[in-house]
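Here you get one chain, nothing else, as structure tokens; it is the form predicted alone.
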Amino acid sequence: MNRYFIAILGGGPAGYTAAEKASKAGKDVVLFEQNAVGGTCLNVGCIPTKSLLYGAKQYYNASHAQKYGVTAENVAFDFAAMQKRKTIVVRKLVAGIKQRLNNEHCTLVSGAARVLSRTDELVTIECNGETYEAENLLICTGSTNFVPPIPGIQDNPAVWDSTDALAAQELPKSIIIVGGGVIGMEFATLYHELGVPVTVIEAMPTILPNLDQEVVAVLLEKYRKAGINILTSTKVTAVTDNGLRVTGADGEEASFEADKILVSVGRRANLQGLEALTDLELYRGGVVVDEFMKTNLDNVYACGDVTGKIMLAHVAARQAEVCIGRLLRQIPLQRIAYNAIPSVVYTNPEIATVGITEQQAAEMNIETEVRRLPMTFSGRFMAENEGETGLCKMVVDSKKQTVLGVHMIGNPCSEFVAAASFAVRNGYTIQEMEQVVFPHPTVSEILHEIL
């Protein structure tokens, strides 16, 4: 039987770049995946979602291209060619991952492991009857789409999941999104640009609750005016065959029918195979760490979703890296910086943040002022978002004059939130920034010109 220095429970984000580290530094690694390698951002998250939303983007564009003196006619999509084009891409970066996995100190096992016994010094593993030994257990088992308790869900031939959904190979004919967070909004940005009626139910006051709310609010009127039906402070009461039921915040009920229902209410940690570990620290379903990613067990580590933090792919690589810098006792020591973590809601236009909002500064109780400009004071961004306006919020420390957050909607600000991140990131201050030199013209300036 073969020892390994660590055994990583999953091949997502986390997953991977904790295997491709930890063996390129010279140290045997056993990575098991139940499903396919890249996880759920590669596979039926992420990547696939962003492929099919930019050939609907394409499409919408070719339909409106008229407001830049272009006359495109007879316009039309191949939506079995846009899932076709979806499994060609992921295809190619999972066999890159594979790629970069393929290594002498590298053993990748396909099947479901479970974790069957763990001494301080010792971690035992099975996984399609054959067992396996590691000094370290690194758990990167993510997460699982949340099905709510509501009458009528489950076993639902009209209810998707985002997985359900981007799998199917023709569109629906009308569809209701419950869940206006981050992926049901890029469901409902994908089928509306394809012609597809959508309805959005949410049930807190506001979609994108945990976003910068004036931004929010820009794509809210604009979603609205295109058509798209948003009920916010409504909550769904049964679902039926063919719709559901929901009632309002002032107790009043309706119905509403559609082809298909996509549930999309958020993702809980996946803690299966680790019915062993009967000591293992949990918090509201997640696996607690601390600052290195090491869990209350000496010889035990999570990454990734389990953990139950910040549920982003670029947040478990960067989870991986701090996890095995410390394993590999990497001087100096890494941490990461949740107070700069980027984020994208990759509807139309895109929104971009970082950093804490103007409220949850208040929450804080840090004086602050507030700097906003619309998109529109950049050049570049008049040249390309026509009948657009944007808007760059920028949330600086009163006292200090350091950046604290900054929350944009406009494309493409996903492009360049990262700048903002540095900024964060490094406690800039306004006179700092002001010394950045932006290129000229891109959308980036207003980065600048809001100082």
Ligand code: NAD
Given for the second form:
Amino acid sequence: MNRYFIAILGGGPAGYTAAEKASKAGKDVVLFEQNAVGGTCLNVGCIPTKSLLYGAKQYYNASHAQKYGVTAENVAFDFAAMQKRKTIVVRKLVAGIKQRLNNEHCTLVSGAARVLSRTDELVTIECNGETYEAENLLICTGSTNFVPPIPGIQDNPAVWDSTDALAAQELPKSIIIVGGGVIGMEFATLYHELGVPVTVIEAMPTILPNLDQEVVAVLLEKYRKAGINILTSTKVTAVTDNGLRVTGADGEEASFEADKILVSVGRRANLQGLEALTDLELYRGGVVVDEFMKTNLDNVYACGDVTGKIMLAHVAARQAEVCIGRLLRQIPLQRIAYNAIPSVVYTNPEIATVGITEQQAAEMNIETEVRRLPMTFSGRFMAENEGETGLCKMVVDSKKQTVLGVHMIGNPCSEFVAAASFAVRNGYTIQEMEQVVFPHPTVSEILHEIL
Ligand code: NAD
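Rather than the form predicted alone that you just supplied, could I have the structure of the form predicted in complex with this ligand?
Then the entire complex follows, led off by the chain already shown.
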């Protein structure tokens, strides 16, 4: 039996990044994946949604091209063709990951692995009836969709999670989305742009509750005007075969009907296969880790969604880099700049943020000044975003004059939020930001205009 330096459970962005980094450094790695490598992000998350959203945006833009002086007649779409293209994009990227892992030090095992036993020196794992031994274990088992305990929700064929929605070959005739978070609002965008009537039911007083609410208000206004029915402070009390019952903020009850109900109220860490690790410390269902992703067990590490921290693919990948860097004793030891993690919501317009909001700064007792500018201060934005105003907000530490956060809505802010991440990550002052030259004409210039 081979003995590996590290056994990795799960081949998503955390697992494959760790496997690539460790094996390329000459360490023997065994990586277990029960589905396709690439994990949720690549197979049933980020990439397939962005492929479909891009198709929907093309159709939507063609249908609304008149404002740019273009008349397009008989604009139509073929959802099955969009799905086919999505599958091809995913397949190519999965093949690319397999290629990256194709080296003499990396063994990829296809199957569901489980930990059999663990000592401080050795972890034993079973997969497909074979036993594997490793000095270290890295848990990258990701997360699964959370189904809230609402009567009528379980085993209801009308109820979808995001994986069902992505797999469907036909569009629903109408849809209710339970949960106005990131998944909920991205699917609301997809269906709305393809002409499906959409209702969003959000339990909190606002959609996307963790984001800057002034930015969210811009989206909310646009989506409501466009006809998306968004109900906030609304609780689902029961799910039926063709809809659901809710209680609104005022305690009033109501019923809504739809062809499908998409439930997107968050995800939970996936701990399957870890049952033998009875001493593994958990917090709110996620694996507890230190700043180098080590768990409370000496040779056991965890990265990505399974830690229940920030469920983003780019965080998972960075956690894996830091974790393997520490295991390889690379000097200087790297850490994760959790204060500068960018995130994007692929609505139309897009939302992109990094760093703290003014509300979070207030909770942390940091005195801030907040700068605001409509995106229309950018010439390129004006040229390409007819009828939109957008918004850019910058949260600045009043005393140090450093950039603490940037929050934006307006296309294509996802493509330049990384520039704001540099500023937040490196603690740039306004004066230092002023010295950065932004290309003209680009929407990114808003980061200069706002100073
Ligand atoms: P989320 O936490 O972003 O949103 C869940 C929403 O559901 C919240 O607004 C919450 O208030 C609401 N909610 C909870 N219970 C409810 C109930 N019973 N009725 C109505 N509303 C309820 O979770 P998600 O959208 O499911 O996404 C899961 C994870 O995947 C998140 O961590 C998210 O960041 C990540 N993700 C990221 C991206 C991206 O980066 N673009 C895209 C998709 C998913």
